[in-house]
Structures are given as C-alpha cells and as structure tokens.
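Next up is one chain by itself, shown in structure tokens, the form predicted alone.
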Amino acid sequence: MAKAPIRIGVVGCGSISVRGILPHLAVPDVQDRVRIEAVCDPVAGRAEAAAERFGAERAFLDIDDLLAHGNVDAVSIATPIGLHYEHGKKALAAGKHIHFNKTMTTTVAEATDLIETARRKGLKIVASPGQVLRPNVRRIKELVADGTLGTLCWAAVGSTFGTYHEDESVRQGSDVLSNIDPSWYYRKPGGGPLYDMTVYGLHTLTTILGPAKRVTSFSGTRLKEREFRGQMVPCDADDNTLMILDYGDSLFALVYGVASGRMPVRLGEGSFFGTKGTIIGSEMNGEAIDYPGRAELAAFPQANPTWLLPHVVGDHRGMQEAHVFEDVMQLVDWVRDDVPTPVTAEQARHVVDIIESAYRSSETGQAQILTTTF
C-alpha cells in the first residue's frame, strides 16, 4: 500500500517560513510525501493569511491550538529562537516529529531535555542547519583528514548581522505577509548573530573537525538600536563576538558572529589552514575544489551549493531558503520511510554549547569547557 504524505504544522508564518519553508512545501512534487496541513502566528490574520495563499487547511493564532485541533504528524518550528524550547516541549507533549529552525534551543540544558524527551517518547528531531549534507563540506572534512593541507595549525568562521534582516523583502510591505517586524533578532533571549548566523559556520566546523573541546571569547552589544521603518529598535543581544575554540594538542579555531564586516567567504564557509596548504571558502590553494556536483554547479551561471542537496531539485533550485526545506524533508524521509538523517540534534546541542558557553566565558573572563559531544 501506498504511504500516506506526513501532515505537517508550520508554527510561525515569520520570514523563514514565509520566503522558504511554505513555499518549497506548497510545491506540486512533495504532495504524496508531505502535506501542510496547518499554520499558526500569534501576529491577527497573519496565519489566515498564509494558509491561504500556500495551502494549509487549518490555521491558528497559537501552538497550543494548532497540536491539539490541527491534525498533524510533524511540526516545523519557525518561531523566535528564545521561543523554541517552549514551543518544542509542547510538541513533543504532543506526540509530535519536530524539526527546528537553527537554532534548536538557547542552552544546553534545553537541547537535552527535548533530546531525552523525544527519545523517551519514540518522537524524531531534527534541527537545522544540514550543513553535513552539503558534498563541499563533507570533501573538505576528507582533505583536512587525510593531511592534504599537511599539519592543520588553526581554522576560522563567522557570520556578520549588517543590516540583512531590515532589508529583506518581507519587511517593507503593508499587509501582514510582507510587514513582518525583525526587532526579536536584536533582543534577548535568543537574538544575535550566533544564534542566527554564525550557527552555520559551527556546523561546518564540527562537522569538519568534529566536537570542540573548550572555549573563551568577548562579547558585547555595539549597536545598542537599530532602525526599523522609521522606528528606532532597542538593542540588548549581544551583536559583536569573537571566540577560540580549542580543539586540543594546539589546534584552534576563531569563531565570530559581529555587527559589521567579514572574510571573503559565503555565509557557514570556513577557512583552514596547515602547514602544506589553505582552503579559503571553496578554494584550495587558490584552486576551485573539486567535489562531486561540482562541475554541474560550474554550468549554470544562477547555481548555487544547495543544488546539490537531496530533494533540492526542479523548482525547488529557483526558491529561497531550499536548505531549509532539505531539512524539513530529511524529518519526513526519516518519519515516513525510516531513513535516519546525518542532521542530528545532538551536533545541534554541541554547536548550542559552544555559544551558550561563550557568552559565560566573557562574562566570567574565564575558558570553559565544552560538556557535549556527538
């Protein structure tokens, strides 16, 4: 017998779920294996709204209606990240698969209590970003292990907040699909560029160089308001950090998530350095690395690295956000067909304890040690 598509709840119709997760969803090609069933925000007619124009058949203003009236298997959970372990608890409650939008929780003890809990309960998570899918990464991880670049002395990451999130397109409208306020990524619990941004690159580190060991940094708000719409937004997350990660016998790796400026590489790219050579971004010693897709990518000018992501094919490759729908699908392959996923809530929880324990070190002035594997 045919299985049944995996109902699906979004909770929160915010930027992400808006330009990425409900789009790819609503695509004709993922009906028999996934359907949106229901939507829900908090903001009026914002989940009215969404349900309409991409398809869900029921929508609700919060979460707790949603898992108890919406008819779902699964939740994506598309909320403020300082809301996610509350909404993520719930779902479990529930009985319900969960994938999270980066990142899964704000501290260690949160990502534990969901990890035990939906072991207890038989549930799945699984939290973005999928930076372990991506066949760049996973070659540079095989040229860092089998000593091509000679004895690797340090690495480097890092994500820069600018003004991205005012400017993006869903912001400057007039209805409540494309008027929707940024302010939470400037505040806490929650908000910064760690969390947000830089959350990409710790996953190609660790997923290159596996679980750090300790860490020390400063940290600190710089821009203590932004503007918005011709408002001005308080600011009290921290937006200008840089870390070491110490990965043990003198290996290091300088992490930053800051207000402004950046290395010359995209967004979850690292640099690496040894002692026989440097891979830049996507270069090795000033050559293009070689992996496998790549030469597919090199024949379409629009290409991009998520391309070559598993269910990223056809419409999918026009769409923004296409490496959230591929973790969205890695939850309803695993649900579905019981294909397990490399994209762990556990490297997840590794990555959250390198942040969370950060921002301690600057407060303390003291290193400290990373209590979390995977």
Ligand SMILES: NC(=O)c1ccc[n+]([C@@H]2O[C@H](COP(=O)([O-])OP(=O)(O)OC[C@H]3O[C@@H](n4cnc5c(N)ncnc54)[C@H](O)[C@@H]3O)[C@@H](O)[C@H]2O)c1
Second form
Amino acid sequence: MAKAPIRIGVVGCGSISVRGILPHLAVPDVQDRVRIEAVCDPVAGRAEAAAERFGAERAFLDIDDLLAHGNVDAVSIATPIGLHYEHGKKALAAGKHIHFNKTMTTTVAEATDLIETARRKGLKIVASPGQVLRPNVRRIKELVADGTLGTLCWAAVGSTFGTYHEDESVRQGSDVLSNIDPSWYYRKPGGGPLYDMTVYGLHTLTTILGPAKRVTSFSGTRLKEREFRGQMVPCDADDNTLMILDYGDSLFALVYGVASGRMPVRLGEGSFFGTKGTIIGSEMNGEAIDYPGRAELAAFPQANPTWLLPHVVGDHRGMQEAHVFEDVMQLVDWVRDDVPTPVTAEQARHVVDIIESAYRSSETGQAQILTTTF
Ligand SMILES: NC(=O)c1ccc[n+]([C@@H]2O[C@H](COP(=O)([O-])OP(=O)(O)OC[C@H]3O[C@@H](n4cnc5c(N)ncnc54)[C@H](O)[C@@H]3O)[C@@H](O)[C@H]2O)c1
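Since we've got the form predicted alone here, give me the form predicted together with the ligand too.
What follows is the whole complex; the chain from before opens it.
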C-alpha cells in the first residue's frame, strides 16, 4: 500500500515561509510525499491569508492550537530565532518531528535538551542549513583531506548583514503577507548576522574541517539603530563580530558576522589557504573547482548550485530558497522512508556552541573551549 504523505505544519508565516517553504510545498510534484496541513502566525489574518494562497487545510493564531488541532505529523519552525527553542520544545512534547530553519537554538543547553528529548521520544530533527548536502562543499572537503592544498594553514568564512532584511520584497507592501516586520533580526535573543547568515559559512566550515576546539572573539553592536520604512528601529543584538577558531595543531579559522563589508565569495562559501594552493569560494588557484554535476549545470545559464540538491528538480529550480525546501524534504524522506539524513541536529548544535562561546569570549576576554562535537 502507498505510504501517506507527511502532514506538515508551518509555524510562522513570514518571509521564509511565504517566499520559500510554502510555495515549494504547494508544487504538485511533492503532494504524494508531503502536504501543507496547517499554518500559524500571531499577526491577525496572516495565517489565514497564507493558508488560502498555498492551500493549507487549517490556520491558527498560535502554535499551541496548531499542535493540538492541526492534524500534523511534523512542523517546520519558521519563527524568529529567539523563539525556536520554545517552539521546538512544544512540538516535541506534542509528538511532532521538526525541521528547524537556521539557527536551531541560541544556546547549547537548549539544543541538547531538544536532541535528547527527540531521541527519547523517537522523533526526528533536521536543522538547516544543510550545507553538507552541497556537492561543491563535499568536493572541497576531499581536496583538503587528500592534501591537494598541501598543509592547510588557515580558513575564513563569514557574512555581512548589510540591509538584506530591511530590503526583502515581502516587507515593502501593505497586506499581511507583504508587510512583514524584520525588527527581531536586530534584537536579542536571536538577532544579528551570526545566527542568520554566518551560520551558512559555519556549517560549510565544520562540514569541511569537522568540529573546532576553541574560540576567541571580539563582538559588539556597531549600528545602534536602523531605518525600516521611514521608522528608526533600535538595535541591541551584536551586529559586528570577528572570531578565531582553533582547530588544534596551529590550524585556525577566521569567522566574521559583520554590519557591512565582506570577502568576495558567495553566502556559505569559504576560503582555504594551504602551502600548495588556495581555495577562494568556488575557485582553486584561480580555476573553477570541478565537482559532480557542475558540467551539467554549465549548460543552463540561469542555473545555480542549489540545482544539484537531490529534491531541487523541475519547477523547484526556478523558485526562491530551494535549499530550505531541500532541508524540509530531508525530514520528509527520513520520516516517510527511514532515509537517514546527513543534515544533523548535532552539527547544528556545534555551530550554536561556536556562536554562544564567541559571545562569551567577547564578554569575558577569555578564549572558550567548545564542549560539543558531531
Ligand atoms: N528571510 C530569509 O531570507 C530567510 C532565509 C532562510 C531562513 N530564514 C530563517 O527563517 C526563520 C524566520 O525568518 P523570516 O525571515 O521568515 O522572519 P520573519 O520576521 O519574516 O517572519 C517571522 C514570522 O513569525 C511570526 N511569529 C512571531 N512570533 C510567532 C509565534 N509565537 N508563533 C508563530 N509565529 C510567530 C511573525 O509574525 C512573522 O510572520 C529564521 O530562523 C530565519 O533565520 C530566513
């Protein structure tokens, strides 16, 4: 007998949900595997509007009602990062599998609680971003491991906040699905470029080099307010952080999450410097790095590397945020078909450890020992 589709609830109908998760999950090609069963959001009318646009059966104002009455097997948590732990805890208590949009939590203790609760209850957690799935990242891991770069001396990853969130299309309009307020991105807990953007580079770095051992950092808030639609928004989340990771044996990595300025690589890409060669973004010693699928991509001028993710086929290739859809499908396949995923909550917890420890290092002036691994 054919297996039933996974019934999913989407918690939070903001930018990533209306631009990415919901449009992808509404495409006909996945309906035999996953259905958008319910959505929730506390902004009046937003969940109903999202349900109507993307075909969800039920809409709620809060997560408790979604979990109790939404008829779902799993949830994708797409709320502000400072709420992820509370929402994850509730979802596990209700017996639901979870996809976390990055970043999973803001503390290691929270991540450990969720991982252990899920294990005890036989529930599954997939935590974005699944940089480990990317063929270019896997290829760089091989090039570093097989000595092609000689002795690796240091690496660098990071990202800039800029005005990305103020400028997103779904924040410029006047209806509930297009007037989404980004203010939480600038406030503690959960705001700032490390949790939202540097997390991609940290997943790439830890996929390639594995877990780090120590971190030291300087961090603070460079912009005390930002303008959004003519209003000044007060900012207290750190927006300017430089950290150094210690990998042992004098191998170091520079990691940044800054208010402006960036190295010339794409989000999630890194630089790796060895005695016999240098990788910067997608190039090694100035030449494009070859990896499985790259030649096929070259035939399509509009192609981007997300096309090489296993579920990003057909209509999904022309849609925004395909990598987030891929991570949701990793959970769907794991729950439905028992296909284990390499996108693990343990790696996400190690990245949380790096960020939490970097903030602690900046406050105390002391290097911090990382306690987690994966
Ligand atoms: N915006 C992006 O480009 C992007 C891309 C990938 C991943 N993400 C991640 O997705 C998550 C959400 O980001 P976003 O940009 O969509 O944020 P957003 O501010 O656009 O949307 C968040 C939504 O959550 C709702 N919300 C607030 N409190 C809630 C609660 N208690 N219960 C249910 N809903 C609640 C808000 O009303 C809002 O509609 C974050 O973890 C972010 O890092 C964002």
